[in-house]
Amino acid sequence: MSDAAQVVLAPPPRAGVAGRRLTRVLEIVVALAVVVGLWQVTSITINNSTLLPSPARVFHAWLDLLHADLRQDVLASLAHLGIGYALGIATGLALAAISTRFALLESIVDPLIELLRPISAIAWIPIAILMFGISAGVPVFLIFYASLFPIFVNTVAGVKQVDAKLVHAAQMLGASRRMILTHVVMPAALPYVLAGARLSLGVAWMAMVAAELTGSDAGLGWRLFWYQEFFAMDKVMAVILTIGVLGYCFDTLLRALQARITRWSPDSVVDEAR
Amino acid sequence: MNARRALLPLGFFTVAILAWQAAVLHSGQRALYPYPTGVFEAATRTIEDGSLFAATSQSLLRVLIGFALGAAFGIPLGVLMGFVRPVGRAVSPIVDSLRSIAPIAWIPMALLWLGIRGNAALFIVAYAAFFPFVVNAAQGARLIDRNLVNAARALGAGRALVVRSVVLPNALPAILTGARISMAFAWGSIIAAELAMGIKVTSGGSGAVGLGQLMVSTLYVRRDVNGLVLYMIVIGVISFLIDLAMRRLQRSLTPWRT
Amino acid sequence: MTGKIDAQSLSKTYVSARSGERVEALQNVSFSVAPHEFVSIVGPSGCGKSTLLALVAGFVAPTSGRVLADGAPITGPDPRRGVMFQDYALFPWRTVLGNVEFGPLARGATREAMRATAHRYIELVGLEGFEHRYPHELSGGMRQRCALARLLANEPEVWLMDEPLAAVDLQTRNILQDELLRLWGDGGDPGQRRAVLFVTHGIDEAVYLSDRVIVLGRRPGRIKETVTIDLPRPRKALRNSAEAGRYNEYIWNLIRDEAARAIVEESA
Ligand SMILES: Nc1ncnc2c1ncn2[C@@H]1O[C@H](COP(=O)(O)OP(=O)(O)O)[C@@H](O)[C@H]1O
Ligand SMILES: [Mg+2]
């Protein structure tokens, strides 16, 4: 048949990809080196290891903590996050399913969500402390609450944007209602759901730190104030950096998952500006 | 049809609120659980004695200053990163890793550096507001049609004029999106920062009390649950209004966007 | 006069849910398609061609009138009437193979049967080697072939096609027209051909492909004239013939004024 069409589809030349990747890594290394260098110089100038501990000091503190408290704190935070996030995602998806399926319930669920959404998770901290005491309940509840909204809003949007033409196409091929749900609506909404899950994780992470700082007796956030009591600012910095690195890793992980699961999509990662 | 659609949720919420009130009054545990008329009483009380307004305006002031700081540093850096590619490539990993740190995690350092009088909270807010500006401004400046730049150059524009008359207007919609996210972040962070400060700094007395600190003292000193619910509602209403205002602003500054 | 498809006094008025504004898309349209006939519908854009096809497919219900398939009223979509959409409506999350398998899957075929059918039709349209590409990795012409294979894999009795060649370049379009005729059975036994309702805005395309061309006028869409194309099959040698040219000119004269008005109205 037409060879012309096939020529167009020859894969693009792959040369130079490895080289570009190397440059990229180099750029990152250089950038980090500059930051650490600036930090080092500043801390030498200030010469006060409480006010600004040097990078080397923080690194040593971090190494020390790895064998002491840090592992425990990370595990506690991950437990908070795992439970709260799982609950939030499950509830958000269930509510979205209900509200897109039943118009009657939509008219109740939607305004309820719109009323609660502006009230940030943070605003719930005092009430959560009243409800759960200073305990894991506070971060778990806050993470649950924070992750609920992005996943709900995105899933509803994802279901509503499903192209009517694709539904028609499935119908004319003989698909049942059930098959349209599982084979058209769900895959079409998936990129939105995944984007929602990623947004949810981002806000959940922030809520977790705030909740642990103020209303928990374990976790990375809680440790911050704990070390501050002893003015162990090198350890405080080590925990702050750990929070950053873990947050970055989670986001990268979810982004990779997103790209992998929706690789059928031309712009494979549906992104919402943050 | 439309009237009926509105009626159902309206009825539902009315019944829910009445049931809530009845349940709390009936249980005889008014001190333990918040209830609608109690929240209303808390509102009239705190409005009359001026404490609600004072705390809210204190928090809002910090948000505005932090937001302005975030914009002042974030927009130029973002535009630079987006327009000059090598800068963008070098700086973005730093920005990304710093962005992953929850702003509130800096509170111990901020308290140490800037003290308890409110500047620590300001630092947190500015930190939170900074990154949405950088990221969105960079994206807006990066996604420019190079033909537009070339057209301006061909018409004789120098680098400065190109930036001012082509790059910035082109990035404006993205920057405004960044501003909206920034503002929402800033408002969330100020409450978190003030809560953390209120909990950490039990002495009180420090003049500049915001909503967050007010919540802490309502929780631990006065144990007034109705007050807590009131402050939550205030926080929600303000973030709703902020979002509304930012969307208005966005629409009026970039009318060419739908 | 029961044909494969009978449209009787079809009218369709869209009412906007928000503004209540009414658009009369079709008014009193009647026609039929015989079992082995290739019928085209031409007309300026916005004259209701897609609406007409959607009515026959069963995606929308007429405001008045009715459509019969084999003498029975149409109540909804049916796999016996396969549709090819204007922009193909391929499932973006399914590969070429997955798209072509969808019909057999929906109708409960076994895994092996499904796979065998899909491969047969993928080969028939010339897409072998591209089974595992996603739609966004295909050229316009290949997407079109994929949509065609998906339609054929269900072995429908009626092909409903909405401007299937509008989005490909001119050379590819000529090639695909010949492919379409081959698959339909242009050179073979007329009894093996399917009934086709083919929407296009290309007059020459309609003349080249069809047994009959229904010319629609616009606002509201009405049949202006039905032109029988009395050209022998196979058509391959007749693409640029004088006879075809005369048909083109005749139909063009029917719709020229309206087409011009459509341009003005659309830019207003
Ligand atoms: N779902 C719809 N709702 C309202 N108006 C519609 C809808 N679909 C089509 N129309 C209107 O009906 C007329 C005919 O549309 P269509 O059938 O798509 O024309 P064609 O395919 O010939 O371009 C147009 O004026 C179009 O705007
Ligand atoms: Mg059309």
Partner chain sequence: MNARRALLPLGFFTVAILAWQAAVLHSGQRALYPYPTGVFEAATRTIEDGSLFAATSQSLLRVLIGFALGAAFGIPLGVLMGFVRPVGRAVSPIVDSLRSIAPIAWIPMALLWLGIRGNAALFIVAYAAFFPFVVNAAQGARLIDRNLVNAARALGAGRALVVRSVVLPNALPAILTGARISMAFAWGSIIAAELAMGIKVTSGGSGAVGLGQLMVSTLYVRRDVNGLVLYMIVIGVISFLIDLAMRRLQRSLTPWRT
Second form
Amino acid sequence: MSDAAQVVLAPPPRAGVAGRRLTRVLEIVVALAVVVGLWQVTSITINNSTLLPSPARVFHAWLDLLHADLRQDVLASLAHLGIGYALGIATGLALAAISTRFALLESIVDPLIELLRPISAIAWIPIAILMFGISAGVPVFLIFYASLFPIFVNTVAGVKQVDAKLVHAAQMLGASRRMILTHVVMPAALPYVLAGARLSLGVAWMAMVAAELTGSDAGLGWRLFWYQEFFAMDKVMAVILTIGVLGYCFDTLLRALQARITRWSPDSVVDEAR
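Mind giving me the form predicted alone, seeing as the form predicted together with its partner chain was just shown?
Shown next is a single chain and nothing more.
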């Protein structure tokens, strides 16, 4: 390996990583301060607490919800997300595996995926309500549907980009098909798979909120609709911010997991330094 390649692949110094992380934290704090400041100024300008409550009022409403219904709603949404996301990821990986293994099945699965992929999960809400009624089945089904496509597309792309020379070299060394899959194909495709899992989580989170707004009897989306019916905008804003914060936390955790699992990837070294 050349010296230039070693420089690229070598992990950054710990002091540099710590400095970048501190800078990132400061950037987040400054961004939040700017948003809260603009929010406060806009609230004062509008002077209508029902339409746009102040940050302080929303914070107090969030504290009240924390001791009331918020924890149950978060748990309900996490249950919907966990079941639907797991089913979507498992199905997407299975379809990608058989599509890349058998050309005939790929010719059948790929057009079907490309036909359904542009259709938003929200468009299926009326049909999901007819199938499952107002229940947890609606958000689970829509989360499953939304999370299936990104993981499938990324996994297929990851497998197809594996260098054929590496596969041929492994075959010449006597590696079995299973060893080639586990030691050559999977490591090479792993960054694509994890990127697909992260994209799937993002669309699954959005589908969850949309489904709970209209087709569920529990969860953050359902609670959002409930408070809107009573014009409790401070509580509506509190739930919206909770949804945003939880989504950000999940994405951060998955990004950290992606960087840790694929430490050998140059892109992961950069992500880990952020």
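Positions refer to the first chain, counted from 1. Predicted, not measured: the structure shown is a model, and the values here were computed from it. By rigid core we mean the largest C-alpha set that fits within 1.5 Å across both forms.
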Q: Kindly check if the Cα atom of V25 is displaced 2 angstroms or more between the two forms relative to the superposed rigid core.
A: yes
Q. Taking the rigid core as the frame, does M206 move its C-alpha by 2 Å or more between the two forms?
A. no
(Q) Please determine whether the C-alpha atom of I46 is displaced by 2 Å or more between the two forms following superposition on the rigid core. (A) yes
